[in-house]
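Single chain ahead, by itself, as structure tokens, in the form predicted on its own.
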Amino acid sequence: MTTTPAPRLVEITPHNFEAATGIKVRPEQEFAVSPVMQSLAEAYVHPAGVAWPRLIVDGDRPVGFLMAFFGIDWKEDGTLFRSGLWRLNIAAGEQGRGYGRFAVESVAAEIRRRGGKEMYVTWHTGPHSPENFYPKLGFRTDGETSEGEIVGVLDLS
């Protein structure tokens, strides 16, 4: 009996850099979500232990990319502190197999790890948007969103 490995996350290192920096999206889906050389930038700027950046592997298949973010000042002025999912890129060739589910499950459950209650994601609206997935996981609107994407909220309790 052959059992086949389950996608896992795995920290970003010189040694698998070229590979997560390689992930892309689908062309038209571009517009939704910024490359991977851009989040690693971002998290870097941030201060330590605010983004969560990982690689999803499949075995040894590098599939996708995904951001957290853990206590991000959400108004920028300390009053709304927020954690979720800042970026997610799953390889053109590897979407519909599960990883976008996988990739959201996973950063739930760190969430709840580090004693979280919500989790936030935004989207960008219209064709080949995400905006039909993250509804479907059980992410709610409110009418609220941020930078003119729409902001979801999951409820983790």
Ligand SMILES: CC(C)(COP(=O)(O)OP(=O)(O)OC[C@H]1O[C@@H](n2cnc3c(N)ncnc32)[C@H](O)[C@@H]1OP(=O)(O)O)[C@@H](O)C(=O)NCCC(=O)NCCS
Second form
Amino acid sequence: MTTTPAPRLVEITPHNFEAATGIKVRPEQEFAVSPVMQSLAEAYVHPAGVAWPRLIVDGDRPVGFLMAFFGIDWKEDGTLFRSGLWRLNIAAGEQGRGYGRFAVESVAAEIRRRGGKEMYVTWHTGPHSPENFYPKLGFRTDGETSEGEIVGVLDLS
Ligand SMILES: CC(C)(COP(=O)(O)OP(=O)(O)OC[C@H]1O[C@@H](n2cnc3c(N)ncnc32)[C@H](O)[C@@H]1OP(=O)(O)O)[C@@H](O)C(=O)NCCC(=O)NCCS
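Starting from the form predicted on its own above, please write out the structure of the form predicted in complex with the ligand.
After this comes the whole thing, all chains and molecules, with the earlier chain placed first.
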């Protein structure tokens, strides 16, 4: 019997660290997302449990990287805590195969599992940006921006 390979998320370990940091988006997309190495460094310096980095693999193939955030102090004044998708890098040669959608759905499921009702993400606009990707997956915008990026939210209730 054969089984169809399905994407899955795996923790970043010493074993797959190089595969994770080797994930590269297309050169013209680099303005829209930080390199995986930077995301992992940011995960390291944030309080434990806030950053949730994962490698996206399909069978044995590393196809992308995501980093979710849980309960981040959005305004850095203790008044607003949000969860969502911090980084999403689908490898240049693996785009358009549903891995981005899988990543968003996986983070949505994890936030729901933890009792969250909303999933936040911010994105750049313009050519080669993901500005039409997130609305297609159901994210709403209401004019809020953060550090020059559009803030989108997906209702999970
Ligand atoms: C944006 C990105 C994550 C999309 O990942 P992907 O694996 O190519 O997307 P999927 O194959 O899962 O696409 C899901 C749907 O969104 C659509 N889509 C994908 N990228 C899109 C884009 N840039 N604009 C509009 N629609 C897009 C697909 O056509 C597909 O639609 P369908 O289900 O009707 O066929 C990927 O292109 C990427 O890593 N870009 C560079 C880094 C980046 O911008 N990251 C996001 C930072 S916030």
